[in-house]
Amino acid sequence: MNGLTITALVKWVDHRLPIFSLLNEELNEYPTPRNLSYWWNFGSLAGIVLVIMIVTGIVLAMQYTPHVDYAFDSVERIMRDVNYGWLLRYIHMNGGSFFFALVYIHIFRGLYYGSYKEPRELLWILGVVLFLLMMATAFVGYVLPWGQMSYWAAKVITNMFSAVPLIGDYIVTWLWGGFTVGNPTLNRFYSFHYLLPFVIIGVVILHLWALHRFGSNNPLGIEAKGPQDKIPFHPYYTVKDAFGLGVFLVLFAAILFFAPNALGEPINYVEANPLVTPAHIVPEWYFLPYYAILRSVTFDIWFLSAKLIGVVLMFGSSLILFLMPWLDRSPVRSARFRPAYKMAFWVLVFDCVVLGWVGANPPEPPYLYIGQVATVWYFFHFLVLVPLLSLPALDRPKPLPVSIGEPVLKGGGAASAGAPAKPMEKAP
């Protein structure tokens, strides 16, 4: 089949199903702000890792046996007897950690550059929905190897729903499929772990649809004003994404081949035993900040038990992200031009790292007290500090450039030193 025949076939198909025109418009000619940095690579990297996780997961599911008597042995068989099974499992296992690392950077980038502001509120909300679906998928997937940490993590985390008044015990019984973590639990979690990634794919499509409606935000936080501020996505950003992918694959391969178990718990290579409790039950590293928040409340408040308050705070720490478009009312998007907000942002990043460190340690002094202070600051940042810093009197924004191209022409600054400040324009 020569090139002319292929071109004719493409035109014939595209006339009846314009998929090639759509791909050309959205992936080739798609106009993109000309000043996007490498911080914008992490969304596409997360999408690539998602595809890798789904493909390896489907192949692993062909060899896995979701039964409490065989699950652990089936994982060991994949590692030892299936051709390249060890590689598939390590890709899937470490891919989950890298997936969360990429998404965390993607979220913090959005917080720093104000990507949640009008008119991109729905884009942000869909992103938070994706994050919650990721956490659910990762949690149920962690149970499947049926090691000691898998079993006891499932026991502890699902049991926290018993703190919900009136219906808590019914929720736990439904999750377990009985009155303890057992074979029905494993089957439920296996079904959810297989199904949820395809739900994530559906939400990703909506997320990209919302992104292409108004285009990407950019480091300056101002809208592109015309063709002079935009360039086609291909080849400029496909090359940039390809370079970022190459760097990512090098780091991923280094972990995969030289330290594949560095991000896991050694005790999970011991088969689950309901009669032996591990000395220290910890979730995967990407759940440690939430685990620290869950354990930070050690006292009852009125009729609310400490357990219930901890559960509410743990879920609230993620759900609060939904409110960011309305908590931050500043007309300036990018933290580049908001000195006080920039300082508060980096304190938040440090606070989240501290919460992760606390979650990896036993719930005892001094870790417990540090976790309580870090938890208070986390919610103080979103519920108090962000709304206050929206006031011009508390955070005086620097002058904004007139266009995306101006900082380049002016030597990289928003306004050159000693030059008169231009009036701040409101973000649309």
Ligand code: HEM
The other form holds:
Amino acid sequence: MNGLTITALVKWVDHRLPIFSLLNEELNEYPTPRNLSYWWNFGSLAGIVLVIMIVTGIVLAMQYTPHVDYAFDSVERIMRDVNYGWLLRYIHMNGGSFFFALVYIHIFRGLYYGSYKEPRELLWILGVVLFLLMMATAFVGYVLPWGQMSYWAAKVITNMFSAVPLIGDYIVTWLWGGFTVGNPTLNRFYSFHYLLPFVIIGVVILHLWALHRFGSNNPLGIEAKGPQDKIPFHPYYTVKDAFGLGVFLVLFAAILFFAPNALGEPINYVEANPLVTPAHIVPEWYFLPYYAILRSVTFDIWFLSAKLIGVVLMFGSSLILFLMPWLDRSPVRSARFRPAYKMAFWVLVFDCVVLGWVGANPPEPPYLYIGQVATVWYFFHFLVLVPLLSLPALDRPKPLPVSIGEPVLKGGGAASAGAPAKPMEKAP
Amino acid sequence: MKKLSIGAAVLLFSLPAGAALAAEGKELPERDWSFSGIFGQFDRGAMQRGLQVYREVCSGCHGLRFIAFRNLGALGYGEDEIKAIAAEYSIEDGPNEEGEMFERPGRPPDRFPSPFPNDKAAAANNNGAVPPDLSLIVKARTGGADYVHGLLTGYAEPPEGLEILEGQNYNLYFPGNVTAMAPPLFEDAVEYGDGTPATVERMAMDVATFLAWTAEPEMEERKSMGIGVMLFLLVFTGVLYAVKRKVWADLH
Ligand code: HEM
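Now that we've seen the form predicted on its own, could you pull up the form predicted in complex with this ligand?
Time for the whole complex; same chain goes first.
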């Protein structure tokens, strides 16, 4: 086939199904703010890791056996007897961790630059949905290798539902498909683990659709005033994303090849044993803050059991993100121009790290008390501090720049401010 | 490797406080392992001696169910040597034409047979404690090979006032310090074919090296692939950075 007929074919298809136009508009021409920093790399990185997870997962599934008697052995077979099985499994296992690291940074980026604000509320909400789906996927996935921690994590987490008043025990039996975590549980977890990533893809498409409606937010948090504030996605951001991917892969490969088990629990290399409870049941690092919140409630309040409150707070800590667009009423997006909000943001980051550290330790003093303070602070931040700091009286915003082009082009001299974004002489 | 994993922990801002939970007693001494570090390789001599220690001492109580005799090629044994080692074991096979199970000498594809038919039998023979299968033990314990070495060399007199029950032993590194495993190693418990003096320290190092291999037989391939991949990625990322600078040059 020569070039001419391919062009003709593309035209023929595009006329009937404008998919090539769509790709061109959304991935090539797509006008993007010219001032995005490297914090804007994490979304596309998460997307790439999602693809990596799905590809390695599908190949693992060809060798994995979802049965309580064979699951652990089948994973070891993958590690030992399948060609490059160890590589596949270590990619998938560490990929989960890196996926969460990327998404956490992505979420905090949004919180810092006010990316959840009008008109991007739905985009934000879809992001939180993605995060919840990811957590569910990772939780059921962690159960599949059927190690000690797999089993006991499944037991502890499903048991939380017994805190639901009246019908709690029925819910747990229903989740288990029996009277304890057993083969039916493993089977349904496997089914969900295969299903949810594809649901995630669907929501990712909606997420991107909503993104492209108004385009990316940017570090200044102000809307683009005109074409001079925007640049085509390709080549500028394709190359920037590619470089970011390179940096990510270097870090990923360093863990993958030289310390593939550093992020996991050694005890998960012991096959599940319902008769032996591990001395310390801890989740993977990315769930530790939630685990800390869950265990920080040690007292009943009126007719509400400590367990129930803990569970509600734990789920609430993620669900509260949904409300962010309405909790934060400030018209200024970027924390750059909101001194007090900026400080509160960094305290929240610190608070989450503290919660993670508490989650890794046993629920006893002093960790318990630190966890309780950190939990209270977490909710105080979202429910009290964020609404209060929306008031200009409490957090007076600094003056906003006139346009995106202005500060970026400043280096070119006063005359160039606001000039069209054409190639121009470089600043000396 | 240690540095790397610490780096990763900082990077991902948290790591289960595993190391701290290791031994409630004394801090685990860290040994210099042939296989640690990104260039580390298993010392073949130590692996072969470790196999001997496993076969002559540990295998009476501990299985090695994920290791087939054919895997011993990685220790530097030839096909005939592997056949000879396998043939020393008797493997249950069957059923035969008459429907009976029978015993036959081992062959390279067979796995190391476990010493007890089930956990109940294992516990009944060991003061109620089940000796765990050792295939994965180095990956399954915080401290890894250091822990296995520490456990084997960590038997000591119990502190004043601590009552040790019949069939139990005081150990500095076992979690809780009291274990049902009697000290398995003593001076010259085995006679090394290569003339290495069989001190407790030497045997513990050797068997821990061997068990590090059984836990991660892919380690050498993984690390050497990792070095290639890292070099490629560093160059590739450097080139991408240069391209990025070039593409963006007209904007700044
Ligand atoms: C959203 C993307 C995904 C995430 C976050 C995820 C997460 C995980 C996690 C944390 C594990 C446990 C790793 C371990 O300790 O061994 C796991 C295991 C597994 N996953 Fe996924 N996964 C994803 C996608 C998939 C897909 C699409 C498949 C294909 C069906 C898949 C198949 C498997 C299999 C067969 C296992 C068990 C084998 C093993 O443990 O290595 N995963 N997954």
